[in-house]
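This document starts with one chain, in the form predicted on its own, laid out as structure tokens.
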Amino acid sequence: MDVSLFSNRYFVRCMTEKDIAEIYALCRNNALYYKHCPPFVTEQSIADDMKVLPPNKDHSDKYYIGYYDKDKLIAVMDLINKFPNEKTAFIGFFMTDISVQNKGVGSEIIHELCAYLKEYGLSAVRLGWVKGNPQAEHFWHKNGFAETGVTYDTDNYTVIVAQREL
């Protein structure tokens, strides 16, 4: 998978531990997200998220990526290839900078990503949002994701699993 091909408009690259401060600067301004999905972000939680994997996956399947408009980080995504099955990608996290929210940028990124993943040979994209977060639910519905009927509980919230066929 070539992350540089995820977008025709934005520069996309894999993020590393050297980028944690920049990622934190983007995430910490999204208070509404963390209201629904606690705890609030820290540099350590970003470092942990960069390493966490679902069962039976290894780091070659994980893409923790940043989208740049010129030199400004405008979005961050955690994507797992071929999870939960060989024909599905899983978005574990997606956040846009507050400065580009409600301007169509997030939807454009998701549209381009889905087009790439379909060309890459996948047939679906799966993700989850926190139950009771109307902003997330609206965004993902608008971008073609539908609830699968599966939910799971964490210590702090319930996750609604959704999927988009490609």
Ligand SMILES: CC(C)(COP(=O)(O)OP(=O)(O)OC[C@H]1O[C@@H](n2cnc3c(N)ncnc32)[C@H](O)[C@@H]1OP(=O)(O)O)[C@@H](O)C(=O)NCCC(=O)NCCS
Given for the second form:
Amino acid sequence: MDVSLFSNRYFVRCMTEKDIAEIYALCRNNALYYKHCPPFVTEQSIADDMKVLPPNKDHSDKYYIGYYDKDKLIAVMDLINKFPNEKTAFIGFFMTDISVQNKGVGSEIIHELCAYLKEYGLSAVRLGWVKGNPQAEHFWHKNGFAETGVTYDTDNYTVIVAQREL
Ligand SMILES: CC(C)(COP(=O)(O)OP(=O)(O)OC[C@H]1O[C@@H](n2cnc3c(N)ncnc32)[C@H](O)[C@@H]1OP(=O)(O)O)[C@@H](O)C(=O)NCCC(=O)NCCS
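Now that you have shown the form predicted on its own, what about the form predicted together with the ligand?
Full assembly next; the chain just shown is listed first.
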């Protein structure tokens, strides 16, 4: 996949360890998210997330990316290609900067991403949100994601698995 084609509006690139401080600055302001999905973010948890992979996947299918509006980081996403199957992409994490929220930026990013992934040949995008997080649930419903009926429990919360067909 060519991440530079994920958006026409924003500059998109793969993030590295050098970007952790900038990602942390974006994440730490999203208190509502971490209330539902503890523990609260740290620079170490971002470093860990940059490396973590689902079962039976390797780094070639992982895209931990940043979206830039000129020089400003406005969104972060963790995308796994071909998971849980060859025709599906999985969004493990998506967050916009609090300064741009509720202006349609997140929806525009997802709209452009889905168009790219369809063109690339995938047929679905899957993700999960924490049960009871109103912001995440509203956002993903608004963007065409529907509950699959699958949920799973972690120690701290329940995850609702949802999918959008492309
Ligand atoms: C979810 C998120 C990515 C949306 O980004 P955004 O740039 O604000 O997206 P948009 O402006 O396109 O849409 C936001 C929608 O959420 C709604 N919303 C915002 N806060 C809300 C809340 N507390 N409860 C319910 N809905 C809420 C907005 O009203 C808007 O919907 P509308 O257009 O129907 O009014 C952003 O809020 C975020 O990063 N949240 C923290 C991380 C997160 O929850 N990520 C997804 C979880 S997997």
